[in-house]
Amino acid sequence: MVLIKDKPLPLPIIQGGMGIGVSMGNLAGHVAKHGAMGVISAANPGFLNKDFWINSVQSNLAALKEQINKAKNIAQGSGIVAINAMVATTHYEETIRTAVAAGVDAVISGAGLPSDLPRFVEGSKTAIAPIVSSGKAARTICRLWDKRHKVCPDFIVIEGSLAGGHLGFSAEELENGTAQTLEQILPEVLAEIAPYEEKHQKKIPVFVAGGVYTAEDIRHFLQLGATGVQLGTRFIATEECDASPRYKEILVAAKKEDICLIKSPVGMPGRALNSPLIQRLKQDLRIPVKKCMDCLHPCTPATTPYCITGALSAAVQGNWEDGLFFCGSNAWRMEKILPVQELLEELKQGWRSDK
């Protein structure tokens, strides 16, 4: 049993946010309600409303609150029902205050520094989590946090270089294979959190993503100082997955040799499937924006290679020919869709007692 700032996750295990519509209220809510932390990802949740590209902002606000209170009644009191939210979008403060305001238990967040995240969630029960990918990262923002707001991390996700989706390291560490694996990254982050463990008195939960598949991957992480794990991928083929029938279907058709590095429209190195749209790119460079919702910070309409939203949404729904399919290094292993309490049940076999 594990206590995130006070409430209880019976397992120590997390499903990771994958946008758009990937993971929202339907998976965090099953995931949740057997014990583990679900989480609903707070990139563009309204794309599939009506008003999606003539009013974004109100439309992903009102679809946050929809799908965190969807979770919260599948999952009844049980497990965490927490939203991963990117520094890196343009409405990350509003986003932050929805989800505080719709009684979400937890916010985890990356792709940027959240510095003032604290700030955002001030006076209420919700757990905050900053996703590091290095010892220095996790440091900074202990740092950060302690100085400016006097509080610490309720918990910390390591991100290491096989996850899929938005990755924090170098484009030519991933490809030449110098990016530090999640056994290097683990004892640095532990040991930076520590002085402020014992500053605080308070234990901060350390969560490993990326590469971790299996029931023998948790107990190889717990064994070196893990708290937990964090996976996003394998949550995909479920039957609970908010995603369309065809884009399961396609993660689990994927062979290891489908799986490459790509360069998102904001500049980072992310993994995805080889897709029609990955391929275009390649020969074209650049698929021009018909329409922009000014959803990142870092993205020019004028110059991005193509539109991050579209591509996303298009692969949630299925669309092979037009979809960014993003997807951890093992999708690959991945060979039929599961019940999410089938998934989680084959998961704690080997290092949990109560199996």
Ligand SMILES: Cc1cc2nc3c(=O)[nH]c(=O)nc-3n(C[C@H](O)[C@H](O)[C@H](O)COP(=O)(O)O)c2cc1C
Second form
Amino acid sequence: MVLIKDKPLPLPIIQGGMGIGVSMGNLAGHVAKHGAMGVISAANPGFLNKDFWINSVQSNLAALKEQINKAKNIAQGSGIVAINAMVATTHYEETIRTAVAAGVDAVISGAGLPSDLPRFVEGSKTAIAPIVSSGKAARTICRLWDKRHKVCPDFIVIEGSLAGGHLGFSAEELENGTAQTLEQILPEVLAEIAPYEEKHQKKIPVFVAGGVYTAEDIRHFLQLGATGVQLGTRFIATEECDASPRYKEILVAAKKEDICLIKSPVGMPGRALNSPLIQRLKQDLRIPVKKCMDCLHPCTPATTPYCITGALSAAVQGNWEDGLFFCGSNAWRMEKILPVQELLEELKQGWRSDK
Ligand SMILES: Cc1cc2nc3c(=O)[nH]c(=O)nc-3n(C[C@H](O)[C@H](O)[C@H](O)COP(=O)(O)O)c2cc1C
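What would the structure be for the form predicted together with the named molecule, given that what you showed me was the form predicted alone?
What follows is the whole complex; the chain from before opens it.
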């Protein structure tokens, strides 16, 4: 049985955090209830609240607390309830402290180097994990946390180039296919963390993400030394996913040629559906920001090509014209919307049967 800071994780599967509003308390709670790790996205969780555009910080913190409580109520002590918080967000520290106070089991953090994350969870039972895309990044974070905070990660997520959402690779690497594969990154990460596991006398479970689709994929990565996997896109096509039915239908109907690479105002490349918004942006049309709530450090409202909060929240509500529909490279393979339990059953049966 995998242990995450002493808490059992019966299924070594993480449902990746998906913002805005795609993975909230309902999805995360049901994933945890069935023994895996359910992750609430901490990216603007208050987006549906009336006061969101007026008092976004309070609205987000209150919504985050609510969603953690909701997930924990659904999970009833099974699995693990976590949040995903991006380092690039402006109220990162308050977000983590709010989640810890609400009793969240784990915090997973990417889109930047979570240098001070150990300090924000100090004295709590909350586990912490960085998201990395290379052995070098794993080394940097382990060295930093060891030196500065005398701890090492409780687990690590490696996100490869086939994932949905923001990607930790350059646009060139992604476009010309030279980004390292998960099969290449995983052994590098395992080698980099070994000295820290030795020093801190603890195992650091490693989960791989990005394009993981079937039970066979899971078995493949377990054989290569991963403890488990993180899947995002497949959890969108579940009944319990918090996105609107229209969002799920759009994803399920997607074809391979609809999936493309985009440039995000966060300053990183991303993978999404080639929606009308993306087509407008490709013609060099800038979509002026109507109202800025200062959500991301690297975004400049005067020059950003579009507001990512506006575009992601339009998408999750099913607005095809104006939405940004993040998805993984395997989204085209999805055929129907399943209950979470059925999806997890499919994933775990195949890998148990050892075909
Ligand atoms: C709609 C969507 C939104 C996402 N949002 C986030 C996010 O806010 N933060 C993050 O670290 N990763 C985010 N991701 C990445 C997922 O957590 C996960 O690592 C990734 O989707 C795995 O690849 P897969 O979709 O091929 O399974 C997002 C992915 C999708 C599809």
